[in-house]
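Next up is one chain by itself, shown in structure tokens, the form predicted alone.
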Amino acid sequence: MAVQTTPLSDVMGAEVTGIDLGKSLDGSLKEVINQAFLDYKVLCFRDQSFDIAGFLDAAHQFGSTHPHVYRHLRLDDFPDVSVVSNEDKDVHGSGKKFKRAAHFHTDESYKAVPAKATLLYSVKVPDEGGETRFVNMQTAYETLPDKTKQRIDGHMAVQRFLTSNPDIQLATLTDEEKAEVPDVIHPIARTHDETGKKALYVNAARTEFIVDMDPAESKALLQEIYDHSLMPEFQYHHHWRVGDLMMWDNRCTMHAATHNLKPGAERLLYRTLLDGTKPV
């Protein structure tokens, strides 16, 4: 079967079929996939079948991987792989289950050198619910009013893992984990290191304030950006199937989990992160 790429929406995302990522990809096929990745920002490779080692091998065909900051979610034998589940608990805090990643965010925007991409592989998915919602932050930037672009271009914002936003639910960090995520400063509009195109790089889950701006003005401008970014016309909602391997570009997207599972439904996915470059 030939490799086929089919758009998943008019906004972003493409389904890739006819390819087994458990097998080694030749250079020309990698180039085709990378171009599709740059064009669509979110790729869904259907009908994959891996064990954990196979999932990690598949990821390594696209770059080097690294572990998530939460140590309790890492797999002992494969620390670069972490678990995403509707059973996730605040292990070092309340001990209770919580709605992880329900907020729109960009993976590792709180790091000095964030992940280029995230790969998520579905092992168990519910018949209904549990979608992952994506936002095209390149289109969100391009459709901003010119006056707003002028206000943000060249400006930086503080990104913080331990957000002051009371609406964000996070698992409690250990002291060792806290030491790994000091505040960082990134551009409000990030220039993609492969395409040269700009995308908004702020989110309500991690962005604290705009550097060198009056606090009230900073708050109002960030809220304007958030309201604009989350308009439905910039979003794609992915309905998972077992065997989906999703790979998305953290340089120009946001995403959020949807916690709308019915009682007794299960959701289990494996996750890894590809090394990236410092935002500019």
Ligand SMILES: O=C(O)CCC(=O)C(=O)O
The other form holds:
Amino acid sequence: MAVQTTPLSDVMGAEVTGIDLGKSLDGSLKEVINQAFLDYKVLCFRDQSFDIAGFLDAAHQFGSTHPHVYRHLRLDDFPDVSVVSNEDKDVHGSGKKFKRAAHFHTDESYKAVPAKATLLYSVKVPDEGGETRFVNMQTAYETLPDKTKQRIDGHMAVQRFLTSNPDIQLATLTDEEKAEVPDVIHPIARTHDETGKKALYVNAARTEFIVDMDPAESKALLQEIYDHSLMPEFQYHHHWRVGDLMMWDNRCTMHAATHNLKPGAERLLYRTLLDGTKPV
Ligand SMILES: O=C(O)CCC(=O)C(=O)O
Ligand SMILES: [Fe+2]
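For the form predicted together with the ligand instead of the form predicted alone, what are the coordinates?
To see the whole picture, the full complex is given below, headed by that same chain.
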């Protein structure tokens, strides 16, 4: 079957069919996929069938991987893979189930060198709900008023794992994990290392404040950016099918889980992260 790329929305995202990521991709096909990835920012490879080892092998066709900061999420045999489930619990804290990734964020913005992409593969998905919502942060940047762009350009913001935002539910970090995630500083708008396009790189889940700016002004500017970027016209909501492998570009998108499952519904996905470059 020929490989086909079909847009999933006008905003971003494309589904890729006619491809089995369990088989080795040749160089020209990898180039076609990478171009689609740059164009659409979120790719959904339909009808994939992997065990955990196969999922990781598929990910390695796109780059090298690394593990999650949370040790408890790493699988013993495959530390670069973690499981996303609606049964997630705060193992070092209260032990209660909690709503992971409920707020818009980009993965690992709290790291000096964050993941370029995240791969998420659906093993179990509910008939209804459990969408992953994506935001096109390149379009969000491009549509800002010129005045706001001028206020942003060249400015940096502090990204913090243990956010001071009281709305964010996070599992407790061990001392070893804490030592791995000191505050970092990244541009408010980063320039994509492959496309050269700028995209907003701040999110309410991790961004603390803008460096060298009066705190009230920093707060107001960040709020203005969040209000703008979260407008529905920049979003694509993915309704999962079993066998979807989603790969998204963390350099120019945000995403959030949707905790709207019906009682008894199950959702289980495998996840890994592709190594990236320092935001500039
Ligand atoms: O569960 C989801 O829909 C998204 C989870 C998430 O934020 C992630 O895997 O990085
Ligand atoms: Fe995430």
